[in-house]
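Quick heads-up: it's one chain on its own, the form predicted alone, in structure tokens.
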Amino acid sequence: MSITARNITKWYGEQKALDRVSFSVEKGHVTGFLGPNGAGKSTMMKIITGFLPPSSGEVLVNGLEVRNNLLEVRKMIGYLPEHNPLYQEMYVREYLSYVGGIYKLGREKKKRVEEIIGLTGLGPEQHKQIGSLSKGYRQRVGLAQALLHDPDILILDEPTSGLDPNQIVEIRELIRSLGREKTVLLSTHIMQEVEAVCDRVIIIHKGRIIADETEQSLVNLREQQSLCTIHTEFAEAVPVDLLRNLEHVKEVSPAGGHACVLTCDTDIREEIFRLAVEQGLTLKSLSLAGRSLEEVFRELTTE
């Protein structure tokens, strides 16, 4: 396993941030770790990287155990923070070439900086200084440093903060090809990102773990727990009683025209259709409505 987390949990005073969090994240693969606004993405996050102790329980990064081997993890980790720190003074390839001295890259400093202006879209910009650029492009800046020095494992939080439509595309493409060979951990609040980009999807909410799945068996499973809405038009009046005392139906509600929604506890296409066959009935769409990963994102998450 590339990270490991072991029943961590986190206190602030008396306010507890984790509690008892445990999770295994492999290479080659892109984790969206999910919650709303204060749920301890970010504190764990910063447990992993080194940045933050746990109170108790503890996190193995390729089989180190971080607070024991803080230096050799972090030679592991690139880390994207929340709030992107910057030098503002500094030019950006300025930058870059201090963070690679850091990283003590040698000889393949300046190849390797040249390699990652590229990867990241910093060409245009690499002779400004950090504090003049717009948001998306020093979002770009932190990107590049995280990657620099090549490492294993990324720990991404709110990677596409600040980005415009077409740079969040190329820097999802960038995650996404990078997921293939690396270990990555994202946040984000965007449930597209997720859709697009991740693998898999843990959901943390009020500091404990409350899913873990892939993206789709995640909604899959909420579909199956939960009504589900069907999608039908005729091609004259709709039977709206005939369809009401369908078995499993719990509403029927006009959609226009000779269309309507129903709510079901299960899904009853077949019936429907056997229905419309039964009464000659012209039926010209039947469909079932498919759920969004934000939809069950709220339903995991709202009180």
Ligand code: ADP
Second form
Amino acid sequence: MSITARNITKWYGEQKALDRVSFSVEKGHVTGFLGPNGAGKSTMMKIITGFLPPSSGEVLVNGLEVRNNLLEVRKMIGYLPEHNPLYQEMYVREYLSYVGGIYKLGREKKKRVEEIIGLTGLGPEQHKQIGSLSKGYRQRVGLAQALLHDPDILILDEPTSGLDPNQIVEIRELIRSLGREKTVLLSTHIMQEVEAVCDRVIIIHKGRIIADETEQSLVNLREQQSLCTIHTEFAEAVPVDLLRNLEHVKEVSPAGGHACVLTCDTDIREEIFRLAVEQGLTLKSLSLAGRSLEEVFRELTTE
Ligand code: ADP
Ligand code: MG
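Condition change, the form predicted alone to the form predicted together with adenosine-5'-diphosphate:
Below, the chain from earlier opens the complete complex, with every other chain and molecule after it.
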């Protein structure tokens, strides 16, 4: 079960929303499509699901080119669109049964609707009108309709947006458990979401992939995170050259006044302290700061 995007470019009139995007996703992963608003995440997902044609390039789902195999591909994919359009006046169970009809589940339908209501925790709400549900439950209905035909691939566009913290935890757990058997691609602009749910990340910014899953996977980002940032402040001018010559120091950047920030591949606070003593300098502060995924992301997305 795989998704392969090859050189996808998408123009909306004069605006280029995707610029030669290529990636592939294999089974057994929850892959995060991470990027700020306007990055092109939803556009890419609409192209994968065949709701929008690319201007150039192609997407293969299990080896089938999407545009020429729309019906086949839609059977393999469950899609939770960004704005999750649901029929407000329909009742939860009635709606799912209606969706089951579209997928021609036949005699299986009743049983399947039952299963999905259980799986997505919709039991207590199944007899309510969709319009009367909380955002969290509406999102579950969206997930339920995406899962109903038991697709091997799930495309979830910002599945936790607008949910409260408890709902977020529940939906993330559900997605993680689904990821054990299915190929899941979810989009998010939230770093913590990637850390919490995904085991792979593709970072997209202004329509281009800026961190490729093979070269700069989440694992790599985590490794980058383990680089130490040390903040120091001296009473005197910063001994930049001496600091630069210390072992494990990658970078010394001035931070205003007599302060500077060191990027090191390990914690060398003791060496800095010793250096200050040897040089007769006064250290006013010396502290270790971790590097968050957020910072890594900001670095990758600012020119
Ligand atoms: P994301 O989901 O990452 O926030 P989108 O794929 O929705 O990004 O949008 C990518 C870019 O394309 C944005 O600049 C957006 O304004 C633009 N865009 C999206 N849909 C349309 C559309 N139907 N017509 C014109 N521009 C669009
Ligand atoms: Mg979007």
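By rigid core we mean the largest C-alpha set that fits within 1.5 Å across both forms. Residue numbers count along the first chain shown, from 1. In this text the structure is predicted, and so the values were computed from the model without any measurement.
Residue 164: CA moves 2 Å or more between these two forms after rigid-core fitting.
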